[in-house]
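Taking the form predicted alone, here's one chain by itself in structure tokens.
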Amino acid sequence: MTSDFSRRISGVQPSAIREIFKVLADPGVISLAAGSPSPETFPAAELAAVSSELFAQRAGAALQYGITEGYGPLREQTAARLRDKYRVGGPDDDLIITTGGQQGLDLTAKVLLNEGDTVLCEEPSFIGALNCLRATGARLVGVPADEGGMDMEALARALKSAVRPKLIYTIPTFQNPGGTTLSAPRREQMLALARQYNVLVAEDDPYFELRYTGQPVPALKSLDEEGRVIYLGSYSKTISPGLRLGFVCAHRDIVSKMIVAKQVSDVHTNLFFQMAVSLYLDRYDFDAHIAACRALYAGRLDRMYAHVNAWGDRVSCLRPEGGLFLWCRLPRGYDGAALCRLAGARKVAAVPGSAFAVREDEISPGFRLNFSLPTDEQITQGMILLTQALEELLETTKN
């Protein structure tokens, strides 16, 4: 038998990083690869206990329907925290709670773009993201990032040039897979450009609250005046990703529109999650956890970047002030996937830059390490094979 697949879907191809969690069933496997946070993060503990009490005492609710829009009191937490910690969201926007961080892409797509339409991003940028907006038949136009986030000045040169440009796709902290943060100048000249050429803003930022270094720097839709920011937030890096819990803060108008798309697509996020991490927020101390994240995790990166950098100039490596990611470059002429390939002979995994190109068939030099996940054991061992195979393609090359 033959399937006719739908132009949309037919050619968007498998998440590298998803195919890569199947090579992870193999325990012998040191995964450098994933971009999980570590289970010792998880309140498991805390969550039993709010589970314990859904159960015992309501569990007639917590096991019934609920409403698309998400659980109310979820609701009201997230966007409290949101509107008072970090200054986003005002008057005439609203909150939706969707199932993962990757559903608020979904349904930005889906009520935003029509096949044709120009989305400018990063270059490289996220995988889940590209395959996403690909999906709906958009253009991708990828817009080259140094240190300080994306190029402005390459960012008005595209939307000039692009047809029907519609949105300005941005992960601008601790970029996914770059490391990179978006300045506060630069911040501005990005909503200055998409007031100029009247396009909106998605702001994927599930990894802003994993800060280790450095001085935070206010969310794009922080600086929102007239509602053109999409912010796309997530439980999945602080609480827990087997949850599924993410958020959109958006202008009302969008947030209708994303209500109806998601009514026909899955009715409504998990509710006993919902509940639950309503109760855990309710009950909990919510910043001192995220407070025992960052010190793990900066202690892991710590520990990554120091193989890194006794790599010399062989590989340049920005070192992020956050989030959960090392992105590595190799020499010119090099190619990242061909080191992925000689790792995982030496049963450790890493993401080959190709993986985050918005041209799929492009060859990149680059190669997405992942310290957040690793025990300190595993990043010790894995960043010694991960050397030994980049010592073997750098020879063989030289050969």
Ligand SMILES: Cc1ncc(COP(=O)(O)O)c(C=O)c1O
The other form holds:
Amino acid sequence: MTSDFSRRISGVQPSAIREIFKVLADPGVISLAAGSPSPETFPAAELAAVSSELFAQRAGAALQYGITEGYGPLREQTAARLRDKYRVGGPDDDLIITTGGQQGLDLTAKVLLNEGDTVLCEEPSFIGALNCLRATGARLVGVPADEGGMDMEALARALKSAVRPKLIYTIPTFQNPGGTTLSAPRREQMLALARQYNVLVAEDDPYFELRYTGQPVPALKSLDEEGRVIYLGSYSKTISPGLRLGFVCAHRDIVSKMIVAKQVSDVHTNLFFQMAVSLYLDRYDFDAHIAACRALYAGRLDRMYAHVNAWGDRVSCLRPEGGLFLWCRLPRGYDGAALCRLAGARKVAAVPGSAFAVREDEISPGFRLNFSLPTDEQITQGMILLTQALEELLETTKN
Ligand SMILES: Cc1ncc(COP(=O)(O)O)c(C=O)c1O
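The form predicted together with the named molecule is what I need now, so please give it after the form predicted alone.
The complete assembly is shown below, putting the previous chain first.
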């Protein structure tokens, strides 16, 4: 049988990262590839306690259908935390619980974009978002970024020259894969440009609470007075990704359209887990939990960065102030995918930069390393093997 697939999905390639997950099924492979948090951070005992209470006392509600916008108490707790701690969300905003941050991206694309609309985003960027945007038939235009995040002069040029730019998609804090954070002045500039060209901004912010050094920078959404910023968040990196709990805080008109789109997609996010996380947030000290995650990951970043540092100027790599990734770049002319193949032969997985390229045919000198999932021993062993792969690449393909 041959299938005539929709134009919408035919052009979308499977995420290279999800494909790498298959390689990782080999227990002998050291993964520096995934974007996963460490299972050591999962509050399993606490979730077990609240889950058994739910089954014992509120099974009827927890196992029933729920409302699309999300479980009321969890919506309120999430909105209150964003508002009181980070000044995210105003009187005209509303909040919807989504099935992971990924669904927030999908709903954003579904409610805003028509085929042919232009979306501007950092080059490189998160493949899961790029594929969501591509699936709507949007045209993606990559805007270069430097150590301070997206380049505002380049953004201004892109806004000026693009046909009907509709959305700026950005990961301003601990960008995936770049690790960069958009400086506060650039945040103001981005909002001013968005206002000038009347485009919306999708601020994808799943990592901001995982800061290890430096000073926090205000969320774009906290600087937004016009309802122009759609704030996308997630509990994946701070509680657990398997729960699939994310949220969107945006102007209520946008959220009400998202509710309609979500009804069509999955009716509502898993109610049992929404109730479990709501109880968890109520009973336990979430900030202390995040502080423990930060302490663990800061140590792992130090350990991995020491190896990268020893590569000297053969590889350029920004030391990120937070997040889960190191973004490394080989000298000009070298291909990050070639390094990842050599590493794979040594049973170490890293993600080639081409997986994050806005232009899919691009050869990238970049590669992304993750330091949250591997243990200390795996980081040491993995980086020794990766260093051997790097030496082989530089030796055999001198350019
Ligand atoms: C930048 C970014 N946005 C969104 C997501 C989606 O995460 P989730 O759907 O697990 O909340 C990820 C996951 O890695 C990400 O890196």
